[in-house]
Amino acid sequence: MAGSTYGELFRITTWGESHGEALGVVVDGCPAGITIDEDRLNEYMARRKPGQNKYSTPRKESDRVKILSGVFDGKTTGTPISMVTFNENQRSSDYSEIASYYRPGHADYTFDSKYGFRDYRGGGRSSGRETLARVAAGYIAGCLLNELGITVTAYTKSIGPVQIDYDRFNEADIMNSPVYMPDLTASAEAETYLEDMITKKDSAGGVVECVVKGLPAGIGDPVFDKLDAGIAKAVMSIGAVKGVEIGDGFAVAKTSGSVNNDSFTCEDGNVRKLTNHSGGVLGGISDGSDFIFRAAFKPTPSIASTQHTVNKSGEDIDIEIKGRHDPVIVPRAVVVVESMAAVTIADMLLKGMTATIDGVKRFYR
């Protein structure tokens, strides 16, 4: 199976299945000398851990990551960083019935069509559990970015019809909200909405917003390897993401050039923009402003309500999916979006070092 490796210079390869023995990731191309704290890595991992509240699957996993290589005395060595998490609470029997039919909204049918075989226990490689490996890699990438004063912060912008109010935005409240919203009033409203969805045996979708601060101008390339194109690919590779927008996104289709264009000014010899409709990227290259993007997540497809589908014999059937499932994917996906952004930007930063001969000379002199 191809497609489990992402990145060029800062490269990650994830492996493992939802109900296999373990999942993990190999991070290659990480520079030596970066401080890595395994305890902080596991605190970062806890943000996507299941079973933390009623809005996530009750599957109980510690999701503790063990670093196997590439780190010595708390510093990266420049060699491949291998990390593993062992599954502890698989209940494959929950999925035995699924082997005979295709769940609506899942990859069951398409996976079977491509490979003629599928791991029906939680979806195998198609499971959202694969993202824990991405989060482990994202922590490493984030440590690299922090060395350069770059921060990546993601949060829930909306769940169903409930959206944050930017007048109440408080970054410190993200970690105080069960659904990772920077607006505790909206968070309470979202929780009420989710309670209603749970009662109805239904699920909800939502939007994750991500802001990258401290990114210098000049990151990304102008044709196929645009910064925004790279982010779009990275984020769209997360299961359940159905749309990505940069800056003002789809709203630009309803505005005009005189409004949408960001005027430039110069302060203390530095060029900056007066507004940021572009979301921090122009022509595929970062412009020094905050880089802002959003990801739209569909509702969790596994719901307890009756759904219509077909079995592998081609017969029409009605099903009620059993097992342990999230009523909403968005809160646990926040750190996944953050991680894929960090990995993408780390890779582009390293590639940008050879953009000019002066940069090469500075390094080798």
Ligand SMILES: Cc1cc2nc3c(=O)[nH]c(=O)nc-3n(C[C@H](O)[C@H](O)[C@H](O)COP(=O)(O)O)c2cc1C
Second form
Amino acid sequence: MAGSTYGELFRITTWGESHGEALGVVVDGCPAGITIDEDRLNEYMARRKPGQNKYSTPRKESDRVKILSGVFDGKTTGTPISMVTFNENQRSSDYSEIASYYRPGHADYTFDSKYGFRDYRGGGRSSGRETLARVAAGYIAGCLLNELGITVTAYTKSIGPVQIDYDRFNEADIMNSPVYMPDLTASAEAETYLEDMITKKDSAGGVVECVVKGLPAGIGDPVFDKLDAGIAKAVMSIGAVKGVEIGDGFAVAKTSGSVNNDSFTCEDGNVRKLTNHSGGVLGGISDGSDFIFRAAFKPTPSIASTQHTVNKSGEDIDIEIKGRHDPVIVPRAVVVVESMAAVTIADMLLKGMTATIDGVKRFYR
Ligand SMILES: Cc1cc2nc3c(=O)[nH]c(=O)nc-3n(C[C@H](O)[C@H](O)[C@H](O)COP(=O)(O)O)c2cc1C
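Now that you have shown the form predicted on its own, what about the form predicted in complex with this ligand?
In what comes next, the whole complex appears, and the chain from above leads the way.
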């Protein structure tokens, strides 16, 4: 199976299944000398952990990540950084029925069509649990970005019909909200909505927004490797993401050029924009303003109410999915979006170093 590696210079390879022995990631191409703290890494991991509250799957996992290589005396050595988490709470029997039928909204049918065989326990490789490895890699990428003063911050913008109000936006509240919203009023409304979904044995979707600050102008390439194209691929590769918007996104289709164009101005000799409809990228290259994008997540496909499907013998059947599932994926996916953005930008920053001969000379002379 190909496709488990992402990135060119800052390259990650994730491995492992939801209910296998362990999951992990190898990060290759990370520069030497970056300070890495394993406890901080595990604090970062906790944002994706299951069982945080009643809005995330009750599967109890410590999700403790161990760094096996590539870090010595608290600093990266420039060699592959290998990280592992051992699965503790497999309870595969919860999933034994899944072997015989295709769950709506899941990869069961497509996986069988492609490979003729699948690890059905909890979705195997297609499980949201794979994203654990992305978050570990994202932490390393984030440490690299922090060295350059670049920060990546993601949060929940909406759950179902409940959306944050930017007048109440308080970044410090993201970590105080059980659904990672920077608006505690909207957060409480989202909780009420989720309670209703749980009662109805249904699930909810939502939108994650991500803001990258401190990104210099010039990151990304003008054709296939555009910054926005790279982010779209990275974020769309997260399970359950069904749409990615950069800047004003789909709303640009309804506006006019005179409104949508961001005027430039010169301030103390520096070019900057008066507005940021573009979301910080022009022609695939960062323009020095905040880079802003959003990801739309579908409602959790595993729901407890009765659904119609077929089994592997081709018979129409009704099913009720057992096991432990998030009533909404969005809150746990916030840090996954942040991580994939960090990995993508770290890779593009390293690739950008060879863009001009002056840059190459600065390095070698
Ligand atoms: C962090 C995270 C957690 C997830 N948790 C669940 C879950 O508990 N139950 C579920 O049915 N799907 C969950 N998913 C979604 C499935 O993995 C995904 O919808 C499925 O593999 C089908 O892929 P697709 O939606 O991209 O087509 C989760 C996804 C992510 C990113």
